[in-house]
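Taking the form predicted alone, here's one chain by itself in structure tokens.
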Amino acid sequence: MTQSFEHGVSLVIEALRFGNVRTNQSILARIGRLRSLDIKRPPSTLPDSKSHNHSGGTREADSIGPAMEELRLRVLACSKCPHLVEFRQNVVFGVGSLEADLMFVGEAPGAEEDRLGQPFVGRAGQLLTRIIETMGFARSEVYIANVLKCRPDIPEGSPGNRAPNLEEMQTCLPYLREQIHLIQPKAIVALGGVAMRGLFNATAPMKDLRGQWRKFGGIPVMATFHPSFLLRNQALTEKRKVWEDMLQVLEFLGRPVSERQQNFFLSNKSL
């Protein structure tokens, strides 16, 4: 039995244990795809197939993908927070390039993210995509994840979302640590105060946290407002604050900054 198929079997066992029929069907479909991939995959990759990592060394080009897939399968089967397991539609693992120089970390999935199984796909996600593209990246070039992989539960029929609590985030944080360890981004952008609390247990207001570098697992982290904050606060001054944070990130990454980018939100330019 191949490694991917073994992980698939483990997922079914875990799902059956909690009696989640909807999840079982989804997992069975994934196992079928994994088994097909195992059958079609070449016997081995070239041992000298390398890619450059961000610390100046090299790493196996094909080692990151399987390791991330193994992590993804573990996260999909996670049952550490039974109340979230019962409430969620999908685990929202993360998306983007495994070779990304830049990673964005939010707090938790919302309703749209839970429905589609991908982070930042609602209105705030659309704004984040515009920010990423204005920085000169394609969304597919960065990596996007949340501290919490499941949508926080709310009473049936209640509108909106709730912020994850500290216990939930601390339970889920090891998964994000593993993602960061595998991707080895040069920089991380923490989106909003809840994400900062999950990463650093920071309780100060975001106005005092944003625009400053910290380190998480040795990797520089820039704190900035969550895109949803900009949807609620349309003032040019608030947009400029977020953009100044992104200019710091671009400078740190050594990315060219055009005059047009430099002058965003000094006039009526918008994302």
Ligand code: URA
Given for the second form:
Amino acid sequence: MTQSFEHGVSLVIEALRFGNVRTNQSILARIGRLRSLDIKRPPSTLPDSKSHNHSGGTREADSIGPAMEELRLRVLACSKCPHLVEFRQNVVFGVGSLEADLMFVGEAPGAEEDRLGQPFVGRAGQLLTRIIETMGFARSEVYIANVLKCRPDIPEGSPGNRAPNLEEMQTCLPYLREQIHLIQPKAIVALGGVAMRGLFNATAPMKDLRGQWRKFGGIPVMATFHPSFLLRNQALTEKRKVWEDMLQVLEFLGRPVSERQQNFFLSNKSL
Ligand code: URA
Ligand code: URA
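Beyond the form predicted alone, can we have the form predicted together with the named molecule?
Then the entire complex follows, led off by the chain already shown.
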């Protein structure tokens, strides 16, 4: 799809949002079907698995599904950061259950995420998935998103990723706010210092921020190290700290914690 068509779609969506809501739902749904033909969009970027399965989604998920889809369409068509629009292959909206009790928030998509249109699918993502599963959840049971929905641009040909800056995060944050408002998770895990800066403008070192609860949009947020920090720092002590933060989250959610989970990393077990 060309950029000018993308821009046209975003203008139409904006216009519809300020018009008659009831008629517009079906028009938005039709735009959604049209946009699903977009070759840049991989088939796996449905906003969640639960509201689209056929084993009887709950009424709650059914009612927030259309609102989340409308939000997803708006975010996919966003052009507020022209330099990121230029650079991105995909907007990385978020994935998971609309009924999730637990939400994970990272900083921004990296190269793999940008390529696949899904958050946390690269190396850090694989570690995050293991953390989620060790907590006793399936990845599809939680919701995963980033503060910034587009990959931060880097000079052509240069390797790696750059962290999103404050302005980019502040521009994008209202979308995450809406996602949180729709899902209403019981708790959120903020991953790393950049996400903490985006969410709270927190600038203290992560070693001081982690392990503590704060609130964002009325929802308790536990701060912990980013999985890519754990990949760089293989020390068992740092992994154990993340795990202790996750045990606090499980306790807060009233989830059962097995003896094996309780003792993880006290011996030389590894995620
Ligand atoms: N790091 C993040 O913060 N988010 C992703 O989606 C991937 C890596
Ligand atoms: N510093 C950060 O910004 N994030 C981490 O996860 C660890 C150290």
